[in-house]
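There is one chain below, alone, in structure tokens, taken in the form predicted alone.
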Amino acid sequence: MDLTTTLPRRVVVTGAMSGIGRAVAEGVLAAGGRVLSLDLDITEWSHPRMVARRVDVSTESDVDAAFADAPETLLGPPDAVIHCAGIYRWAPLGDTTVAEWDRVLRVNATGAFIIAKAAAAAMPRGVIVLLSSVAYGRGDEGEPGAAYSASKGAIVSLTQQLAVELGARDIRVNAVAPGMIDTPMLTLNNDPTAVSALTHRLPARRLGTAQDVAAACLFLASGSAGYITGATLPVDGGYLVA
């Protein structure tokens, strides 16, 4: 099966400006769909069938102004909902404050509960991806994270429960969770010899890409996996099992 005939036409996209949230909007753009890019930054890249709002993800006003507007701006109610918008904070505990913590939190876990909400109360019928990543189910003691970890368990979490609350409104609800991807969020790239250590104890011998984890969002937002909800999909390299 072509995966582009199954694609939502109408998307939200989070985070959409770099990395794995521009990956995924090329993707839409690419089949012919159009998305509704929500960013902190808006001036990184443009496309006709696609308009930037800026929105802060963790705040509530900014992410029902953007849903509200939604079906004018992508001709109708959203079919699909991706949330890649996210921040990376790493640190012992010890040096770990509450400011800290309650901050990655707001943003990573807070902000995919608001992202969703709206999601929700926006589209009749349709898909949600949440964006995880493996540190949900793998301490690393090189780059510790508590806050970081925790606010993507919560999102393996959050996707459960919403899957079970939301499935009888024909709303799916998946989260992907991203090993080590090449994008600016990853510090290793400053170091060759971390890399080259990593990559070799991955089953899949390289890092992945931006484009990877953006083909399994779009392949749970369409209509190929329409019986696929409640799932976290590891898009690790085998990073999880080795």
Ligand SMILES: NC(=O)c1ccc[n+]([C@@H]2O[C@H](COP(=O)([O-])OP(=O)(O)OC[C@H]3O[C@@H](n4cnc5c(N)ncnc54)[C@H](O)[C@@H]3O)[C@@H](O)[C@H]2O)c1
Given for the second form:
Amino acid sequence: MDLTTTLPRRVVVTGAMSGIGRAVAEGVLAAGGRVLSLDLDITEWSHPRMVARRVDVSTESDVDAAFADAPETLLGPPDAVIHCAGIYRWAPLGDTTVAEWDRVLRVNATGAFIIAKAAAAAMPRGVIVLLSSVAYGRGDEGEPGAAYSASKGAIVSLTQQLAVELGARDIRVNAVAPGMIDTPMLTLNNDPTAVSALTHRLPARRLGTAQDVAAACLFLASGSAGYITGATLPVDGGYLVA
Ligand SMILES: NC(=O)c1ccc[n+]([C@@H]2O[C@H](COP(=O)([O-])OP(=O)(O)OC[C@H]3O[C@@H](n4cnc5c(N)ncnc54)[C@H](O)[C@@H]3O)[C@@H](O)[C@H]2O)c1
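If the structure you just shared is the form predicted alone, then what does the corresponding form predicted in complex with this ligand look like?
The next block holds the full complex; its first chain is the one shown before.
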């Protein structure tokens, strides 16, 4: 089966200026689709079939304004929304302030809710893919991040609920749970000793790449995943089972 023939053609990608979101956008563009990029940053990266808008995903009015323009930008309503924007913070419980907890939950959990709500309103039918993390399913002694883990757990629950709620409208909703992926977000990628200490216990024996995760997002957004909804797919080199 040729996956590219079933890929969505008009895609909103959040966090598309970096890491996983950029790899997702590049995948859509390489297959001939159009991208509306929503990110806090606008970098030098551009493409003739991509429009980049500066949007804070945790601000509903920003997101709604961007989605209102989507049909013009994408030459039709989006057929997929792939939500990769997020922030990573870790600190032991005693050092985590309520303000920091609120900030992480606001961007990651509330941001996912705001994007999913706008996506459901904008798409007559289609696919929503949200980015969770293996942190939803396993604690971490080395990088304790209660707020981050809780925010990514919220995305798993949101995915399940929205899959049920939106199924009758032919909108599928799935999540991807990346493990340790070599992007600017990964705090240890400049420390080869820390990387090898962690990866030697992984079945895959290596860090993941943004392209590894993007491939899973694009599969879930494709017609090839037409019978998959409400799922959270780990893309973690075996982290959750090791
Ligand atoms: N890299 C990893 O190891 C890893 C592991 C598990 C989960 N994830 C998840 O994957 C997703 C993508 O991560 P990444 O590694 O590509 O990170 P990244 O830092 O490379 O990219 C994140 C992007 O999100 C944007 N962003 C951040 N806050 C935003 C906001 N409020 N509004 C709009 N845009 C905002 C940033 O500008 C950036 O372009 C995140 O949700 C992250 O939690 C990453």
